[in-house]
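For reference, the chain that follows is the form predicted alone, supplied as structure tokens.
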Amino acid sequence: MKMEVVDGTFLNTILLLFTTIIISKLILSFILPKSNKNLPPLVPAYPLFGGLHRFMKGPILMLNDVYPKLGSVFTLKLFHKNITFLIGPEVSSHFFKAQETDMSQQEVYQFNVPTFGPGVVFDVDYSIRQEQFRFFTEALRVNKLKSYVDQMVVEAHDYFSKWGASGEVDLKYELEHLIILTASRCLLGHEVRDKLFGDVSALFHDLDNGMLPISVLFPYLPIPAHRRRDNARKKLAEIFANIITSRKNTGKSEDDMLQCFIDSKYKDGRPTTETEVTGLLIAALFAGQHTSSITSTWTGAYLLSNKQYLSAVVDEQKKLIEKHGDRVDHDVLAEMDVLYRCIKEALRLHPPLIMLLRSSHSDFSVKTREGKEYDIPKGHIVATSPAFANRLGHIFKDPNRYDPDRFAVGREEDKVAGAFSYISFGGGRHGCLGEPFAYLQIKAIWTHLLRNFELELVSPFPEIDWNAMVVGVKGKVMVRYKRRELSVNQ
């Protein structure tokens, strides 16, 4: 009898809650005075939820519904909040060109700082963060990537040449690894790569998988992933630490990531703390490898099934070979305009980062193409999404098709609509600053298999994942391979 009172008295108090809301926002819709602003239209939704059960069944699904019937804009309620989408680059300028007082990432991204750590990135003002940023670019410049290229080069042919005569592999499983070890030499240091590799690479394994969905929404949330995650990182802070600490009392200056990191100032003249460097190479490895190994593997895929292509660039490859014999450097590589389409063409397809995400600080107005003009609030969260931005019949034609050659001189495709048409990488203030390097990590992986293996799909060709947080492939891709050395006679 008591616990029925118990049950009583919390359902009634449900109900009143539910009454009280209700009751609220009819008075305060009759109260506040009717605002002149152009609102986007809103998604159906439920009350106070909103719509969390559409977004949770996957944010494309929605949009595939969404967009032919409300257009480029408009706004999907998530609880208390607003999410307005900015669909096409008709629409999305602001998104991509607003000052950060006016459109800012930290808010959004505040799920980050539990991984990266504190101090870099998403957990300072954005003065910091664009000091860090330089950061990156110092150590992303021409004459580094030059290096790296060297790196990656010797990386493939050692993974490789652990392959048989012939056989069968799970090609996205094999690419994954050789990015992590890339990304350990070029990024983290030859004490990583050569000694500590194995204890970096499980840590670095239990600081992704503490990444989940709940965890944008509760990045504290005590539960054993986030428990783990939490560890790894501490543990991860005490090896860079060392490392750091070894090559300074030595006085060795190393040709990596690390290094431009360790000897980095901010513009005051203060240098970058261990905690600092430590974070930056966190959040340096976990903004290229997902993104890398995702890529090299949907542009296998691709090429694999589409004989065309395939031609393409191993026809490349033997004029290379011609001009400059086995030779393989960052500037052979960037001769590769039939490999760079292809892997272009992958990342239309395939973004590994699904939607982009905003907190706008100001009003501010958009104009569809159609002529529609919307205002957009302060306060909104303001999204784009890549995966469906780069399928657009008014930009690309038959969008769903592979076809690297829509960006070939004569047709670019990408901009045709002007500048944001094309957004794998994002654009404007925060366009990826590693995308030099991950296209030169991709050319060097599939160089080096073009000119040693004929391969071929055996599994039928992947579907996407779309239960990640970053969007890759599902299950295995099945390849058999045959040994043989690429000559400009075949």
The other form holds:
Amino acid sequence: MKMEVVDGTFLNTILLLFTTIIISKLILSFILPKSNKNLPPLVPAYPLFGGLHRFMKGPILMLNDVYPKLGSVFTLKLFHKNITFLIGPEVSSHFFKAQETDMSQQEVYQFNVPTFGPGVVFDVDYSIRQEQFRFFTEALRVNKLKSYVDQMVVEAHDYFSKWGASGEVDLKYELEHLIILTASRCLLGHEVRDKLFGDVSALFHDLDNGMLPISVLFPYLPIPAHRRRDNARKKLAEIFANIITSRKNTGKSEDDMLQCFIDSKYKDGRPTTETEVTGLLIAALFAGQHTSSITSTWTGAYLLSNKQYLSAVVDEQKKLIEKHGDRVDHDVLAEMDVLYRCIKEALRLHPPLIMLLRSSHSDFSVKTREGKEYDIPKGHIVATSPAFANRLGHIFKDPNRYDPDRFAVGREEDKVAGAFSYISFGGGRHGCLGEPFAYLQIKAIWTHLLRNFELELVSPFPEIDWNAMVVGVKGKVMVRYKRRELSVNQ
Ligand code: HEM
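Can you swap the form predicted alone for the form predicted together with ligand HEM?
To see the whole picture, the full complex is given below, headed by that same chain.
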């Protein structure tokens, strides 16, 4: 009996609340001036979980479906959040060029904080982050790159000297391993590369596995993968603290990114702390390792499946051998235009970072190439997609075809529609700082392979692994090799 009274009262309260909300909404819609904002069209989705469902099925699948219907600007409702997509160079320039006060990375990339650690990158204000990016820029200047290249060449030579006269390998596995070694040498320093490689690789492995799709939404969720990540982060901090102290005590300076970060100073003269140095190195490795190894593998898969381009890069190597002999250094790699275009085209078709995000802090509007104008209110998350935008048919001719010549003088499809036509490395205010390093590393590896081996792809052309955080190659990429020494007259 008592229960019925409670139920009745409860029901009446709900009804009253519901009616009040509806009436207030109706009154407000008459009183408030009508917004003359032209909001982007909404992606059709069922209420509440519809947006999430569409997104979780794969963002590229959703874009493939939605772009032809809604055009280059549209909004997806994900719970209480609005994600507005800006696809193509005509509408994405504000995304790339806006000031941090208008369009920021901090909120949307917060999930990196437990991995990179405290006091760096997305854990600090923009003014500090800008200074830390200055440290990156300095560590990646041409004079530094020159010494990194020498180390890359040695690493590639040593690694492939372990291959036999002929055989079969999983190219993906081989390139992943080689790039961990090179990155260790150039970025983390010889102490890690020579003595602590096993320990540090295992810890980085735990850091890597601690960044899951769920971590983007709940970075501190108490799950085993996150616990392992946090332990690994602590142990790495101890290892680097020891290395930094020992370098400072001996006063010995090395040619690596670690040394650059140790020597870096903020504008007010403050030197970097050990925690910051460790965090910046982890950030560098996360930015550059998988991205580069994935791109090396795609480059190989395309070259070995397109004899025309394989011959073109081999011919280029022969010309350079004729000109420079065996010398492979920064300046020789810089002359490899054909190889550059082959890597760039693999990266156009398969950018490892498929979605770039910002949080908008002020209203802005965009105009599509069809002349439609949309207003995007502040508070929206704003997204663009290299994986989708790099294959737009009105920018790239026959966009799904591997055609490195599209970047050659006379065609230059990556520039025809302006700066943001080709966005594998992002662009504008936050364009990739490691782009030259990445190209040099991939070129150094492929130069060694092309000059020393005949290669043949023996597994089917690989598929894309959409499930990975850094989108890469699915399964093995089996390659048959036979040693050779490339000479000018071959
Ligand atoms: C093929 C290899 C690589 C690809 C595809 C790539 C891609 C990108 C992209 C798309 C961005 C922009 C992110 C955004 O706008 O939200 C970016 C930023 C960045 N990348 Fe790379 N990257 C690569 C290699 C590297 C390497 C080797 C390093 C360093 C050693 C590096 C360091 C950075 C840094 C520091 C930023 C942040 C720049 C800023 O926010 O101002 N990247 N990268």
